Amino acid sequence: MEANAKLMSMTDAVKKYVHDGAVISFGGFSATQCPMAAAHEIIRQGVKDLHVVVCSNGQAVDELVGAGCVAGIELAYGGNGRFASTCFRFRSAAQSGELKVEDYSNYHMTLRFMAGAMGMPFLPTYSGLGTDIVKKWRYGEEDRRHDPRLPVKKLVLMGNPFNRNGGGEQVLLVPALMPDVTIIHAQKADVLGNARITGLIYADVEQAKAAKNLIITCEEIVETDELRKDPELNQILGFQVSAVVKVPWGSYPCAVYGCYDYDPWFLRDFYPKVAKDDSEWRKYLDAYVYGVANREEFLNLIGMERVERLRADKTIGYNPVLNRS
């Protein structure tokens, strides 16, 4: 394989690896490190019936749900912090029954991805015992029987087989996740697919390793020798990666540690002025997603002077003078 065989455009990566009905996972957490350029390209290409599996994702999930790309989702949280404790398009679709939502905790979802990465069918935990996560299932037996994307059970309670006292103690088994494709946004990657995420990593590494195909979008393509200088800082290795896409500002309006902060002006207007109003939401999609061909055109429509004001301080990783009110 040629050294740059994995390097491709966002359009080509989505077309090759994201298909109707896929089980798909997105990295990031709430309004941080979401692969927004990829989400917009998925919407533009009209991909439908996606089954999304994430820990806590805000903007990417909300826009994909609002654009009608998602049929079901398993997650811990769908919100953007103070801008939207629960994302509006996501909430509206769930309340109307248009979107089926199965909820786990963040720890459960991380364990599920970890099980997939390890090639295990499940992992045990005490976490969640005594909560409604155990009691309430959105997908019933009929759904699970006919949809191979779903585990046959949400979870399983069992007695600890190693309990010396002979019973009483229970553990919770959570099923493995092995997405058809995971999309992760990193600060740096090389053409071979080796990638480095700095700052908080969330469950991105587990999601990446569990996937059948992995798309890395990144702020910067660097030489492999640069990544070799501190190899212990590279979480994703090239053999795990299917495609690499260079896309500066690829997480905007979300933040990327060490590169740029989230855009409070965008998010303050988006929630609730755009996302909560069907007419304004359609205008947003028509202008900012369908109305542009790529990320560069999207950013020019936002205004690069405004976007550049979000640049992070390299020492502390975020923008300390940004007016967030």
Given for the second form:
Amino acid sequence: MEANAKLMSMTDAVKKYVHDGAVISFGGFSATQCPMAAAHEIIRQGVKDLHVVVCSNGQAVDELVGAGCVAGIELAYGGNGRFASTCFRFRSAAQSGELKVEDYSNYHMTLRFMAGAMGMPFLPTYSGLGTDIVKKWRYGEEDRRHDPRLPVKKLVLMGNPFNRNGGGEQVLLVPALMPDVTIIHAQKADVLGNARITGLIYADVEQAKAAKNLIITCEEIVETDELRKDPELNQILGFQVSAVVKVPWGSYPCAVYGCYDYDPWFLRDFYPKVAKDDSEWRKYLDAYVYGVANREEFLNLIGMERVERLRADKTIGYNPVLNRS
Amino acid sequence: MEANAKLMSMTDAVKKYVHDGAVISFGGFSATQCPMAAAHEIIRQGVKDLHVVVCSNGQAVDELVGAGCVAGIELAYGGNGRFASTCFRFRSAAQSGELKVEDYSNYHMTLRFMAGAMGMPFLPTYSGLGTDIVKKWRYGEEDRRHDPRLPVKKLVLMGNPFNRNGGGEQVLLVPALMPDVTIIHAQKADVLGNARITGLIYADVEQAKAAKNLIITCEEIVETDELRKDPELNQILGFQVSAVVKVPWGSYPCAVYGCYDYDPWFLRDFYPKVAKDDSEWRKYLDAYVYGVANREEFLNLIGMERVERLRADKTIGYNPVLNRS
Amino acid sequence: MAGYSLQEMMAIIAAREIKDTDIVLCGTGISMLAALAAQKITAPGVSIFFESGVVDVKFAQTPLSLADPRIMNGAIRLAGLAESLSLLQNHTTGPNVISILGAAQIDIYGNLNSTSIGDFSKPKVRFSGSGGACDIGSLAGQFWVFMDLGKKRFVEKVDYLTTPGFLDGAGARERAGLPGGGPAMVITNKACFRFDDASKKMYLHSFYPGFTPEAIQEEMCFQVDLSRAKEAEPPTEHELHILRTECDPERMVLKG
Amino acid sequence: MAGYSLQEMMAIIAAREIKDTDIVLCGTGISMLAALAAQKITAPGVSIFFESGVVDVKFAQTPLSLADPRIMNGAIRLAGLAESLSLLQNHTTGPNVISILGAAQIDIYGNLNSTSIGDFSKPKVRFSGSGGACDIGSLAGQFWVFMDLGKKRFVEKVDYLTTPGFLDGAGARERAGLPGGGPAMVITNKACFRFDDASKKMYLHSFYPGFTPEAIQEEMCFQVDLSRAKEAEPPTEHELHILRTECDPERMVLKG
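Having seen the form predicted on its own, the form predicted in complex with a further copy of the same chain:
Shown next: the complete complex, the earlier chain at its head.
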């Protein structure tokens, strides 16, 4: 294999690994480290009927749902923190019933990815016992029998075979997730796919390892020898990676620790206005997603001057003079 | 609570947290990062009837077994790599039947600590299906019923409730471990117990978090603010720690990455000679363990000149001119 | 009643209950301010963490989400969800964890709905989802709730039970196998509620200056015991000063 | 037969079978040298890792254990057992993993005993234990065995089955639910064996220059098919040169 055979354009990576009907997972958490450049390319390529599995994703999920790419979603939280505690297109699609939402908790989803990453069929937890998250299933057993993308059961309650002296008599098993493709956005990667996420890692590493195919989008491509200097900090191993895509500002309008801040203008002023209104939303997609060929054109449309103002102070990881009020 | 209430001498930490009959776990792997100073203090205090649970520990387990502190052990591997592929006192105690050895694999033991760390009753794996590790139990169900230190079953075979389309029809559940006390040796800790292991982490972090009480022995006490500079590298959180003990050269004759190398003289020339012979062994314990009051006296007996020669090159983490042949 | 906002009152009511040995799992917003205030006023040893994976934060600017870069700088630990949520389920740390939650609906047993109104499969209103709230309610040593009073929120039966309180009463958590201790306080904009040891039902513990027990009861769909209620102590000058100048100097949470 | 040692022959036999896309889980000693030799001769893209948690090593001095500090410097990843052993069970990486094991006993189906001789509860000889060998045999895409021939080692039935080979024959691994592919090669000091696709029994694949199939059979307790055996190609000058000068320059493994 060529040493840099995995290095490709976003267009090629999405074309090669994101198919109609795929089970897909996105890294990041709320308004940080969402793989937004990848999400836009998926919208642009008109991928349909995706089944999305995430922990607490905001912006990427909202735009994909709004663009009609998503048929169903299993998640814990769909929001952007205090910018948009519930994502707008996600909310309206869930309310209209056009989007099927299967609810789990953050721990459930994390454990499900971890089970996939570790090659286990399930993981046990006590979280959720007695709640409607256990009792109410959006996908019934019949749906599940016919759709191989879904686990045969939402979750399973079992007796604890190691129980001694009361307590912990029953336990919940949550089924493993093995997405057809996971996309995560890292600060640094090499051409082989070895990658480093700096700062919080959310459930990115579990999501990455659980995947059948893994696309790493990154701010910067570095030499492998640079990554070797701090091996404890490299969470993603090249041999688990299918594609590496270099895309600076790839998470904008979301933040990337140590690289750039979130954009309060986009998240608080601009996006809610377009996302809350169906015709504005259509215009947004036409201009900002379908109307551009790639990330560079999108950023130019936003305005590089605006974008550059988000650049982080390297020491503290964000922009301390950003106007957030 | 006083800010440095957890900082104590090895004598006090062992007196307070290591009791006769305790389930105890030691960090490190083969001849690296064994908490040897702690092991010697346990021997010196004459602790009895310990039930040891480890992955792949060498030197600490061997000396504790040899000194008669250990009644039973659940482990995957007891050796020091190429210095002593099987530990000598461990071997003879296992062969005589005086030491009960319950065999698991490294993955089993790691998962058992992970289950304890995550507060789960068990974790599933496919490792070991069809082997005698599953079929042959050193502690029978009757023993287990009467001894609350043991899980009620060595492991449990169950059907996979999420199975679809053949494959993975059954799965093995390994029971959680929650040692009464875990002792790990770290390069750095602060007085609150926040600690950093540099280099490989073996199963140390899982062993630490699974414990009811956790003793951190460390080469160096540092300011909390120093640890805050690289938060990704601090695996142990102060609020999970019971005691912090500063003990330079605390792993000798085993290595500590970045601090000092293993001692080939001790591990290959000296120790096998004393460990293979019952009366030599008694003399060793009398002189090197019972005959000294603390770590400093032990090191003086070994000779600080010898010990100092093991000091690591900071950049590469070991001593490149050490004579190992 | 001049001199402090009800939001500030809520933060201080919570802060006063946090002890030095507690481990507080925070959300952003007012729950975070409560933990910070406790740390700066009476409980300097308190540990604070967030479900996104940050432990022992030392931020200079108020974070707006659990993954805001502002939350990361200067922490003692940066990890991820698996590590932080496991602290809840861990047998040693879990019982010491207090967490403060919000919700859309609550019932007399402290069960919460944070996810949707109406039928869960085609909801009238969909919220973000329970995130870590189900995990916290299930596993943490105790949880507290921050909510404004109102008949739409304090309901007979929650539409979708996403965070377990005492379920259907005494002994129900144990029967379900939940390891955590359940709800301990409900801190509203007008009053603070606790739960009866025997019945596990919510009762009025204190009302804020300017409000009466009867008026508070009017804003709830279920009847609570009012007989144990006392008037709450308003925030002191010192408490307010710390809260305003050290916990949220940019007024990102405590709006003018 | 002059010019190379049998140990060198074993290392080279293994190295030749390693492909560019393989992920090799090594032990210390000769299995590590085989992987390094492959990387330096024919498979530069091969990934190497160790169960202790090191990935893609670049060491300057030969490590003497899986946790030798020499194994750590310059790696692409340093983690722990949970991470590295999970690579075996992971559905994407596991099938690509090859691992090389040693053992005290082996039977015709490639089942191994690495733990004790005699009754397991009061053994005649106790070894260190199976470490990760049980995990590798259960989960890896394939495993190879490095063992010296001898009737004490090549036995009818292993005393204590700690690493699963093909258990009791064709279909047995599948029935037990083992995801890994099982044993593929047994590389001894005199010959190399493989396993029949249909019967899953070991057969003689090649014998080293200077040895005969019949003499090799004499050193085993069970009968193997000798009909497919060919003489193995001895190591080339180039292979030996790389092995000696680049893989173990200190001669820590390949003893003079």
